[in-house]
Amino acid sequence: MVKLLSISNLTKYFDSFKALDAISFSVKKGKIVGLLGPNGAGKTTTIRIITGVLPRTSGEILLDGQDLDPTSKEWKLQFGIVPETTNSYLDYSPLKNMMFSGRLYGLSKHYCKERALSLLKEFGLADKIHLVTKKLSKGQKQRLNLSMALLHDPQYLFLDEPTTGLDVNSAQLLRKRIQEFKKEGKTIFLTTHNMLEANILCDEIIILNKGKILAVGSPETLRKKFMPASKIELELRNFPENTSIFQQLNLDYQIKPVENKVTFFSTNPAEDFVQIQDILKSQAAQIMQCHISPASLEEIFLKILGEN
C-alpha cells in the first residue's frame, strides 16, 4: 500500500473567522511539498492542525488510511516540526534540550543520549553539546531545532521558513539534507517565500490564499497550466524608433526602450526567434545579447495570486 497524507475538507473557525475554507489535499511518502502564499494565508494554521497542535473545525486527516487521534503519542510520532523561530530553550545545552526533547516523546534515555550526540555531530554541534543555546548562532540554532526534529525519527517534516536569515554555506547545508531526507524515504511539508528555493526542492506546490487551496502541481505542471509562455529578452543596438513593427509578431511584448531592452512571451521561442530577428534585421537593429527562459514559480505565483 503506498504511504499517503491525506487531508479533506479541513476547516478551522477562530470563532467567526473562517481560517480554513475545507482544504483538500494528499501527500505520498517521500515527496518535497512546498506550501506557498502570502501572510496569513493558513500556511501555518494548516500544519499545526495535521500535527495535533490544533483541534480542527471539522474535515478528516487520514494517515495510512487511519484516522488517528492527533493529540495522541502515536500520530505525534510521525511528525518532526522546524519552526522558523527557535523553540529550543536558550539557558539549555543543546544537549540538554535534546534529552528533554527525548522525554516528551518517550524515548528512553539511553536511545535519546546517543542518538541526539548522533545527530548533533551530523550537524556540526558536537563542539557546542554544553554550550548554552542562546549563545550559538542563528545557523546553529536552526541546525539544533532540525536535531530535535529529527530525534524520533519521524517520517513527516514540518520545515516553516527553514533558511531564513542564515548564512549562504548554512543555507546551503540545510538545502542538501531536505534532499537526502526524500533519498531516506520521508514526506518534507516546505513553508517559504523563497520561489528559487521551492522551485529547485519541491516535488509539488501547494498555493493557498484567505484559507482557501488555490492550485497544486508540480512547478512544471503550474508553469503549463498558468503561464506557458517562454520569455525572449533582447538587448538591442540601434533600437528601432518605430515599435508598431514588432506588432506583426502577434506575441505580447513589454519594451523598454531607455535600456534598450525588449522582451516577447512565445509558446514557440525557437520558432518566433527567427521571425524576430528578421524584422530587427529589416531596421537595421543588432542584438547585443538575448537570454530565453521559461516563467519564473515567483511569476506564476504572482499570477495565481492576481486570478483569485
Given for the second form:
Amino acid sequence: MVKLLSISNLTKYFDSFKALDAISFSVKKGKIVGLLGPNGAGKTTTIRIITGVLPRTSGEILLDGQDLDPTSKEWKLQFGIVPETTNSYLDYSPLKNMMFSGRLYGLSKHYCKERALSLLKEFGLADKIHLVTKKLSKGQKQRLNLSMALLHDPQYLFLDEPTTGLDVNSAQLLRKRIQEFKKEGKTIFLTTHNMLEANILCDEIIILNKGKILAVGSPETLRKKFMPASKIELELRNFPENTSIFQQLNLDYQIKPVENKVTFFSTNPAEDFVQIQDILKSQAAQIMQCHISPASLEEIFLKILGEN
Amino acid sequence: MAEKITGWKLKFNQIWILTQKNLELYFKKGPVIIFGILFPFFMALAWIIGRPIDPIQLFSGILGMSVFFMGTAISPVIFPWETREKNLERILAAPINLLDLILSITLASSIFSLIISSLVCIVMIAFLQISPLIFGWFFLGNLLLSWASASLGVIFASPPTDMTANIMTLSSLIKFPLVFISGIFVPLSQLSPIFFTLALFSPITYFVDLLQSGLGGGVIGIGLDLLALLVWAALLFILSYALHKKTILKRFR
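Could you drop in the structure for the form predicted together with its partner chain? We only have the form predicted on its own so far.
Every component of the complex follows; first up is the chain already shown.
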C-alpha cells in the first residue's frame, strides 16, 4: 500500500493573523515535493504544523489514512527535519550531538552510537566526530544536520533551504543524496528559493503565498498551465530598423536593439522559427546566436505570484 | 533493526539526557557564572567584612543566598538561549513534551545548586566549627529550595524572548528584594510584624529558618519550614509550567 500524507483545509491563526488559509494537498511515498514561496508565505508554518512543533487551528492531517496526534511519539518518529541554519549544539561534538538527538528519539545507546558513526562516515565527517561543532564549516554543519535528521530513520524528510550557503561541490553532493533518499522510498519536502534546484529535484511543486496555495503540480504541469510558450532568443547582426515587421508573426516578443537581441515566445517553436528566419532574411538580418528553451520554473513562479 | 526504548524508560531517559545537556552546556555560560556564583560571593563578602555576625546567622544567611542564587542561575538562561539558537525547535520536533522539557531544566538548575551549595556548606561547617549533623537538614532544605528557586528561574524565562540579558535583568528585579526580605541580613526574630509578614512570602525565609532551627535557633520550626518549602517548590513548578504552556508557541512565530 502506498503511504500518503494528506492535508486538508489546514488553517493556522497566530492571534488574529491568518498564517495558513485552508491549504490542502497530498503527497505519495517516495516523492520529492517542493514548497516554494516568498518569505512569509507560510512554508515554515506548514512544516512546523506537520512535524508537530506547532498545533493547527483547524484542518486535517492524515498519515496513511490515520488521524494521529501530531505531538505523539508515533507521529514524530516519522519525520526528520533539516533546518536552514544549524540548530545542533555548537559546544557539543558531532558525535555527542548525534547521541543526544538519537536518544531523544528513543534509540538505545549502543544502536545510536553505531548508526551515528555510520552516518557521520557516510557524510564525510568521520574525522570530525570529536571536534566541537562550532569549528565545522557551514557545509559540514549542514551535513551534520542531515545526519541528525536521518538518525531515527524517518519516512518523511523536511529540508529547509538545504543548499543555501554551500559551495558548489557540497550543494551538488547534497542534491545527489536527496535523490538517493527518494530511491530509498523516503518522501522529501524541500523548501528552496533556488528554482533550478526545485526544477531538477522535485516531482511536485506547491507554490504558497500569504498562507494560500496558488498552484500545485509537477514542474511540467505548471509550465503547461501557466507558461506553455517556449522562448526563442536571437542575437542578430544588422538588427532590423523597422521592428514592426515582427508583428507579422503573431507572437509575443521583446526587443533589445542596443544589444541586438530579440526574444519570441512560441508554443510551436519549430514552425515559428522557420517563419522568423524568413522575415529576418527579408530584412538582411543575420542570426549570430540562437537559443530555444521552455519557460524556467523561476519565470513560472514569478508569473503565478504576479497573477495573484 | 533499530533498538528502541519505549514507555516510562524512554521518558526518564529523555528527561535525564536533557538534564545532562543543560548541565554540561550551561554551567559555564557567562550569565550563569555571574548571577549564580560571583553575585552571591561578592554580596556575602560585602555583608560579612568588618561586621560581627552571629555564626548561626552567618551560616544560614550565606547558604540561603548560595542555594537561591545558584538555583536561579541556569534555569532562566536556557529558554531564551535555545530560542535564539533554534535548539528549542529541534527538541520540540522530537517526541518530547513541554513538561519533560521544564522538568529537565528545573532538575539541571537544582543539581547545579545542590552540588555547589553542598561544597559551600561543608566548608562553612569546618570553618565555623558547627555540628556536621546540620548537613542533613541543609540537604533536605536544599533539595526543596533549589527546586523552588529553579522553578522561579523558569518562570522568569516565560516571556517568549530570545534575549537572555533581558530575562536576567528581569530576574534581578525580583531576586534581590526576595533576598532582602528573607531574614538573611536581619534575623526573623528582630523583624517588625510587617516585615515578618513580608518575609513569609519568600521561600528563602523557610530555608534560613530551617538551618537556624536545626542549630537551636529559628522562629518557625523545622516541620513548618519543610512543609512551606515543599508547598513553594510545588507551587512555583506548577506556575512555571502553566506560564510556559501559554507562551511556548509564541517562540515560533
